[in-house]
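The chain below stands alone, shown as structure tokens; this is the form predicted on its own.
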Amino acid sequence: MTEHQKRDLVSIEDLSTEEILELFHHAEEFRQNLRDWSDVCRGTIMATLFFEPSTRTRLSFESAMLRLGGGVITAADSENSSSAKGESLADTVRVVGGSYADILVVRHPQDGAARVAGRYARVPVINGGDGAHEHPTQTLCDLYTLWKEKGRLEGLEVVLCGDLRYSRTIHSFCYALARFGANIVTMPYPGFELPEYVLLRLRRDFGVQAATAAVDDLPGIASGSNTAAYLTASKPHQLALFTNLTNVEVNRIDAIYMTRAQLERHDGESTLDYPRLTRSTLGAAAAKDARIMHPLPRVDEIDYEVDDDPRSIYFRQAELGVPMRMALMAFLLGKIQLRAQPPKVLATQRGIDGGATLRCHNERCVTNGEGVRYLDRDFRLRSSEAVGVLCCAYCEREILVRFLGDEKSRTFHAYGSPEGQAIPEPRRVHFETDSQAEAAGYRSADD
């Protein structure tokens, strides 16, 4: 492998915008003949480290890297790994990727494990699913795909439906359509609405606004008397063509992303009348030119019949993750030279030390879960007013943070006040609340 500074894609955030879109022209030049790059990636070898089950993930990647001429390495069953015996997923990584392997792809069922691969690893990592967290690559190939099918994404009408809670798949995919300036109108199944820090990044982040979106009917996932939230991320003057933006009638839809429900991410929630994609869905006037995407696997929330309609390409969307997929590592391998400036500030930096003060609420992250044993709580500025909002390192849950205290002086302020803002960085302690404060040793420098 060429020397180049190492690149790892934890999260969509690890790309720019342009990035993105070059690395769509060179999997388009990939797709042209799978067959022509046995030369691109010669004596390298993957390792896909699979914690949790999958098909198209694994099998897509093994696949690109084989097209490209390197080798694979798996551990597909955790069960037969020496996770089973306790070892952590740092020293797996760190073994692998040595002189086993060049690059890594990571499953693992904890939010925020690939950023902890990452950051133990010295070859590129991959995250190919986390938790409820994120899976990059499937947000690369389905904006890669919805990008073939319109020929762009800003502007485009894009319905997410079912399983909008715990779909990892979702949340990267909405981060991406709001910075690409798509509108997205949800459609959860009740109870599995968007997470509310998945919508505060997304107000705070990409200045998305909310209304009531009215919809015409979607017979099996929305009737005419239903509504939706309707997320976008237009530009103000455009806004304008909303009234006030608190109801937004929408009667043409440019894809249909439905998903299924994430059972094992539940607790035991009921699933009955989960919503069904049926020929009668596809009959209606805003699905005219709308395409049915699904990152599969499929159970029952798209009927077979649908599938030889035109319009459904969920399978082609499968099969465009191989040409996606083998771009983005030749780049991430150095074999491929972006013209594109990376994202101004890497998430591979450390951030906030949270000390023994503060954890991260996320109960299914990884610093709450294996990562207790030798990870420290690293969070990252998200903003700075009169409440610090924080965000966990690994997983991006965010804390709000009220409080500074001052390691010196023992004291502690207002986090918005002058005299807060005053101390100096490497003498920070935060807290989020004056009684974790007090805990701690510290004292109201009001008192």
The other form holds:
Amino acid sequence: MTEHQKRDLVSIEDLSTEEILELFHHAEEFRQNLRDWSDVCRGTIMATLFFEPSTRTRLSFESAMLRLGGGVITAADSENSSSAKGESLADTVRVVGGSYADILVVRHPQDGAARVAGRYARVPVINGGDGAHEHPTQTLCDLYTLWKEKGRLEGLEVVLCGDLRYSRTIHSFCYALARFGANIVTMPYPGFELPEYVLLRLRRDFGVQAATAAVDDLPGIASGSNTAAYLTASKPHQLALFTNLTNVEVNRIDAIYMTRAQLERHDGESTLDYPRLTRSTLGAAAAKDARIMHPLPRVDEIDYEVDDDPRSIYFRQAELGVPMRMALMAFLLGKIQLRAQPPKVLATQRGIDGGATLRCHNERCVTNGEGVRYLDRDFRLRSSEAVGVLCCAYCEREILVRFLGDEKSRTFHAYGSPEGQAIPEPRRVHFETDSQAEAAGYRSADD
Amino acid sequence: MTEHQKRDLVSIEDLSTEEILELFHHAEEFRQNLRDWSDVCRGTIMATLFFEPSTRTRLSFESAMLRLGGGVITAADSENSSSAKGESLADTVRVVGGSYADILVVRHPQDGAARVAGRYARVPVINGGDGAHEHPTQTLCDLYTLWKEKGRLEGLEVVLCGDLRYSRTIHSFCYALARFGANIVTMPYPGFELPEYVLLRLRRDFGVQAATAAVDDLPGIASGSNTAAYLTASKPHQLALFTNLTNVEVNRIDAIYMTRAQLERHDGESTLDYPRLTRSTLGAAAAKDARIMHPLPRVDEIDYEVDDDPRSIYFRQAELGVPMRMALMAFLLGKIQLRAQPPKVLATQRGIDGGATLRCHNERCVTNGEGVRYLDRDFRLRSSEAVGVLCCAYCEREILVRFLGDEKSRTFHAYGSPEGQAIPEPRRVHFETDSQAEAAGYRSADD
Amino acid sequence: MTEHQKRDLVSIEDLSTEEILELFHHAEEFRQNLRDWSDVCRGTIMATLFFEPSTRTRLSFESAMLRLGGGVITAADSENSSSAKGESLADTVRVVGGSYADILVVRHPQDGAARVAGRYARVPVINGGDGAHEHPTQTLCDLYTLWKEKGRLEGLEVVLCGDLRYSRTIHSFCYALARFGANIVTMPYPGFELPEYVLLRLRRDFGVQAATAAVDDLPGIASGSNTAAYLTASKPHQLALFTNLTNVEVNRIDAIYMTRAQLERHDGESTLDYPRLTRSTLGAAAAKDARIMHPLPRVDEIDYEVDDDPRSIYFRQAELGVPMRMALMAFLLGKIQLRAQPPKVLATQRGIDGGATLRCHNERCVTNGEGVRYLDRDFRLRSSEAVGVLCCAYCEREILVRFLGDEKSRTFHAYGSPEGQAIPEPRRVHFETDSQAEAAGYRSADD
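Can you return the structure of this protein in the form predicted in complex with another copy of the chain rather than the form predicted on its own?
Below is the entire complex, every chain and molecule, led by the chain shown above.
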């Protein structure tokens, strides 16, 4: 496995905030002349490697590459024949990302699989959705659409509605909204609230504060008696604008982002009385200038009669996906240059070696799936205080490290202790528990 | 749902007779330089949305678009992933027909689905076969081949042979032959005759008369003792040329159109002794100048030894499908202009609202299938005499309307009565039966 | 069925040795400017007709055609819809190879199917793998890679390792190595030796001699105590260089060609202790300049730690597949001319008619499969001594002809007898046994 200078888009964090905004401007240029081959990528081949079906995402990428003047090869077989014969994802992307194709779009059912593809392929890799991990181009398209409609992202009031628990799209969108300084009002279908780990990460990485929100009556999705959560990354002096941080009143909504029940990931939960956005929702005063968004496909959660309302922009979201993906691919292929700086740390670099002890606890993670026979356990440090917060370099699931061992002295210390932090990096061994350390033959420095 | 200025080809009637003939000439031009990109559609993307498999049709369209210099994206998954998640056809075509593609080819198992696609997509839609409804490009290719071989269509004697009951291709071809003034001799596999509704429509819409036919012995498909039906749109003074209208003698056959048993739609019927065209069939005097046609795929109904006979043109039919589809797509995309006038009424316009009462009785109709949750019941008036003949705007199945209600007075009258016909259009409510009217709260004007 | 002037690549023998070498040079030119459309095949459409899945092979061909500036249409449905309706391969290739596509790549589960495609299609056909018969472009790519790495093929010492019994790739590679004068050392997984018919053909067609080989210790794949077979086409005076022909010592290995267990063709045999190439294998002195090859996909038979060794060239093999296929297609399409002469006998010509008596004994042969209803039994003469060795013109399985009958006198003679050989060609009838001849109404000339 070798490191490359090339850029991937596996997680939305692989792009800096400034790069994203600059890509929006490039997307605008492509959009204005969509019906002509741009020839920007003439001579270039994109391969879509879809290990699970997603016709919509695939067609959007294929259209984008054709409109750039390039060519497309597609492995969208429900059962990829090479992997049926036992081939690893790492081998597949090395072959297809060799002479076959100049850029890869990978969709895979296992969390973190797109990062594996990015690390092994010599050409740029775009994540077209990897399990419950990320679907960054969906997020880019959502942000681009909202930015285009409202002229900005900062300070927008965005309502998220429906199944907030299982929707990967919603989670990625949350992080991105927080990063761009938008405020989030969550109106989940009861029982399908944002998971705790999403809230934790919003707080730690983006300083997002939570409050309860009182929202004007939005028939069909929320009534005044319902309390919603309000998530804001605003700085304290701004929060002071609200009379009571713990009960923010939302009188103006900039966008309502509706999402379908992710039935395929449910455990048989009922979806009776799932929220349903109708013409009367749009009649609410607070929704006067709201945009109605949906990642599509929709089922029944937005009435067909709403389609003709000028505030409904869910088909425009899909439409803007093509120029957005054109800009992204032209950038990754080096056909357009960005002035903006990349993120400080590129996730392609190796982090902390998990060795024989640490493993990702996410059973759907690619390191526990098809990568188990060839992937090293690799972690990144997210936070280092009393305990260390490490995340799997592939699926980004976090684990807590409470002890640090010294490979030389074979002793271990509490993570945040001066002795622990004094262990030189190359000698550090990470343990979640003291029994883990002892099982590995280390003894407590306290004994 | 909005109406568009764009043209679709959902039914062969979406093109005027003059337009069709003009398209043949364009197809000829494309055919003569087939092995070169024409660049007529450079910068254009065609999407094939196949909700049921049809490799042949799909490849023909894809080849045509590539030869026009355009690009192709394909959703030919046996199970479309978005529709698996509950997405409607209307949503799919609005997304894919947005920025993804500039023209759509749709194949769908439900009758009338292609019209739904045409109404919702902003870009031109071509019907690649929708259930038992239509497959208009197959018909165009058949007509083009025959026209090219014989120099004309009017007055040709065309034998249709095999399973005339379940073959959608045969039905569409019948209407088209009648429209172009060709005569039809039906030689069905016994029990698989042309359905009554096809005969009815041939008579009403094209003035076609039926007679029995005595055909020269055609070994393998008919013997002299068999009686065949003769369908002619000829005017009375021409019919007089035959000594006896009820027993036309056919001594010259211009084409024999053979079709396979549509086993996938059969109900377990035996196909023992299914007609089989062999070298000896072609030895018949009447077949001397006949062309042998078949929509393909064939099974056993034409012997392989017939393939080398110069009168066999079934592979040429398939071959001409590419230039024919090139001409059609170039036209629908506005890349070539036709001098001919379009049909007087374009089927894309809304007709009679079925309201809560009228519904299409075709259980395979898209209005009773995937459209049931969002499609209005829409009908077109086909004939208005003692009873009204309405057809479903999607699948074209007919229903008979015997009563007209007046929304204002809440009374109803016999359809053809002066009182019925006097009800102003906007107030008219259509009923098949009096009990239907009464159930809707209308009372008979006769009471 | 008509004969064409066009060239196919169904078997590696469809190209002369000189043509192959010349194609390598063209491949080199394409390789050096791979990331640009070459426009050599602009206006040309390749159809991939895959009746069984092979994502890898398909993508390689598609990439090659796109890089040549052409277009691609693909029927890779696991179940081709036309063949599901009962269409023959002969019909499919006549339709798709008509106006749809200018060159066909066919993959089919039945042995010999690619030759059927070649005979019926009017355009060039490339075999993308037909059952257990051949996969000639894989062989071309393997040879090209080895030639490029070592500068020659003649006299190379090539170790074949693993499942040599079921690997079609290995068999084709053996014939090709023999033809180019390379020597083969077989190190099979015990029980999975090269089949007898491969050895027979190597001897008869290429004069290959077998010996036992003593190979330096190659940990993981062979130990010194193992005896391997040594196959050489070297002329006697060269063989004399070895002290003992029956025990050749191999001290320098030029390539180790590893192959996975073809589990999908196994009969439940265990693959415990299947050879496994590791870093320590590469530490062997004899392997110092060896290249490690593998047709991919690999399973576990090459350790991931070997990937970074500069001698590992299996990903390069895949990479070189694209320029190799570009050169091949440009040649078959007449876009580049070769100075070299074609093989003396092109396999597209008809050979010996099997009539009602002779049939191919390979039950997986296309003549016993989907072609049974339309293919003639056609054989080619491979050797004519005391008995005649005929091979099926499609799958190349051999049969032995021991008697020749005279159609005129209705007598039969021993194949090699003067009387037998005196029967004029047009009157000859071939029999495997005397009882076969008698059953056909022939009597022995000896009676």
